[in-house]
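Take a look at this single chain in structure tokens; it is the form predicted on its own.
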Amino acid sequence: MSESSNPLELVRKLLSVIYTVLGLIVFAGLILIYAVYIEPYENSDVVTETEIVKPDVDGLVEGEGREVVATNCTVCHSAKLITQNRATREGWQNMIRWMQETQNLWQLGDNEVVILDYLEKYYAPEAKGRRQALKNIEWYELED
């Protein structure tokens, strides 16, 4: 029986090829991990938290206090939660107190006046309220 037709020898050669291919796959994976996750940060300066976390200012009206509002308010919720609401200064202050009492909002210190000034100026109640009731409409029966 020749060496090439020996079943054990064929299995050894096949396993050798499989191990080589697996080794190459693992090696390629390690190179990929290095290239994507390690190398970009290896030679960079230290990134501070303020560079990573950018305040969400989408939709907030441009004006004095906007950045203070974005920095303090959008840590916990989207700016859209602000822009879709309207309240008096007292109403906004009540919301802040509620968030402090129930949602663990920190004490705002001097920023509270800036935030309330901004919200009172740009997100005060609007006089128009809800749309008028629909009139003169022909309704039709829905079939089951």
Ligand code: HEC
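Numbering follows the first chain given and starts at 1. Everything quoted here is computed from the prediction, not taken from an experiment. For the two forms, the rigid core is made up of the largest set of C-alpha atoms that agree within 1.5 Å on superposition. Compared with the form predicted in complex with the named molecule:
- Core-superposed comparison between these two forms: CA of I33 displaced by 2 Å or more.
- For K121, the Cα coordinates differ by under 2 angstroms between these two forms after the core has been superposed.
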Contents of the next structure:
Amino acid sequence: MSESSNPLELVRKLLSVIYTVLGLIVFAGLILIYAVYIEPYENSDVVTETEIVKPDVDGLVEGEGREVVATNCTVCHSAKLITQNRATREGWQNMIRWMQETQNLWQLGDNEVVILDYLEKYYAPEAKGRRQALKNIEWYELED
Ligand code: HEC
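Alright, leaving the form predicted on its own aside, put up the form predicted in complex with the named molecule.
Complete assembly follows, chain above in first position.
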């Protein structure tokens, strides 16, 4: 009777093959779990460029403060609403107040000055050609 034909020896070989296969399956499973659930989140604080939401600067004139305007003023509507409008500093401030009072625009803090500087400089009323609409007129009594 040769060694390999010993039934116990056969069972032992079979078992070792089964253990090897099981071991490989468990190993592959661990790698899979790592690849799917752990690895993608390991460096999650590293923001890749594609994840950065670029503010919509579309159409806003290049100039100091544009990024601040784009960041704060294109969340609810497009920049077009701004570029279509022209106003004095006071006019822009009134629009901002109106949005703060009625449209949930947040307090702009130090950015408000930056935003108003930008809007006043690049989106001022076109002075030439047409008289601006009268605003905030203080009427006075005529003497008789
Ligand atoms: C929280 C939302 C929100 C943010 C942020 C916001 N707006 Fe508005 N804004 C509105 C809404 C709502 C309207 C009205 C839109 C409409 O009539 O279709 C509006 C209208 C406007 C208008 C048109 C006003 C008019 O009389 O036609 C201008 C100009 C404007 N916004 C400028 C700005 C500027 C400048 C900023 C940044 C300081 C800003 N918005 C940020 C909500 C917002």
